[in-house]
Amino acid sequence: MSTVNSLAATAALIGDPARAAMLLALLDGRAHSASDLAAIAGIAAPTASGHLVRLGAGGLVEMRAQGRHRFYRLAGRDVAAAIEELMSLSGARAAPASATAAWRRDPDLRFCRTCYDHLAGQVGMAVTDSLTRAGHIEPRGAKDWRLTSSGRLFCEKLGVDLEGAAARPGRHFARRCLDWSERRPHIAGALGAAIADTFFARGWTERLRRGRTVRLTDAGRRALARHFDAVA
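Any chance of seeing just this one chain in the form predicted on its own?
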């Protein structure tokens, strides 16, 4: 019964529209103030603070104090992955091409975004599909990929920090993460994060000031064509 109660309590936390809006905002992997999250959710700051206390008590967000300010972020990558999968599930259960779907309101979000610390959307899928076609990654069980010897060589030439990725404690190395807009798994885990870091470091992608949407630069489009045989 405790498991049932825990599931119901977590579902209730996520199910509130204001809390859901804040959790979606935190999927960008960055820390946000309560006032920023209040503005995103369209609620008053004191109300947002109350919601954040509940999300923290439920293990979904964590708070970091910096002077007199408090900043919030998701409690872990597992929380981000669960939210992404719920988004995919809700999209699959909705009417076809729902007018309220996030990608309908913001096609840029569907094109390229961050999913916590890795790339998602059409660009993230283009990278994953390219690695799969080339035999650089292959399935490993039901939830992971394995980086092949050719994949290791490819990543090293691209400048991906494989040693740093392998050294990240408590992380799956190459995880499958269900993409809510594409309905297929993109590459996540330490390897997915390291690939995203490479895209940002080389100026192929740029974070926007707010939100999860990522801009693919002209250099990034050329890189996709050259390294991943993909057109965006």
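Switching from the form predicted on its own: structure of the form predicted in complex with the DNA?
Single chain only below; no partners, no other molecules.
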């Protein structure tokens, strides 16, 4: 392909409103799921899927499959740089759209939410980080955590139902789950669910009426400080 054509092809990839909306969302540097990006762009899932395939073929985004989700993120810093350069041209000086703006769009959701049945967002990450720091869990293999003996003690003291979690047949015990807003793995699987159950049971978190957003109560804030050595 000639220089001209490859330039035009790359620019054309950015030149569609739906794809541009996706790329702008990805400018925050995090990985987003395909359905997320579809919602952001305001298009149906099949359309989004097609766009994402083309963006991948053009080398603008990378995909990582995790369970039944597929997470997409920008392929590199240079992609972000090129997009920002284009934005500065387009006069839409308005928003450096990056991290801070995207963050502000939905602060609560990013702060604390459930991912299926376990905690995600900053609170989920704080818990995971704390467990890792204290040596209560360790990465094992590509997709799992290992609960150490100290971790077992810690969970029991906290009131987490380890027996119940271990007894669930066919369910992974402690899974690494990529957190789309934090871009690092948090704790999922039966253990992640049991920990989340404990948070709800002890009144540390409350589900809001709609959606996946979760509110951290004052007691939860104190519990994070006391048990997890984390502030939120």
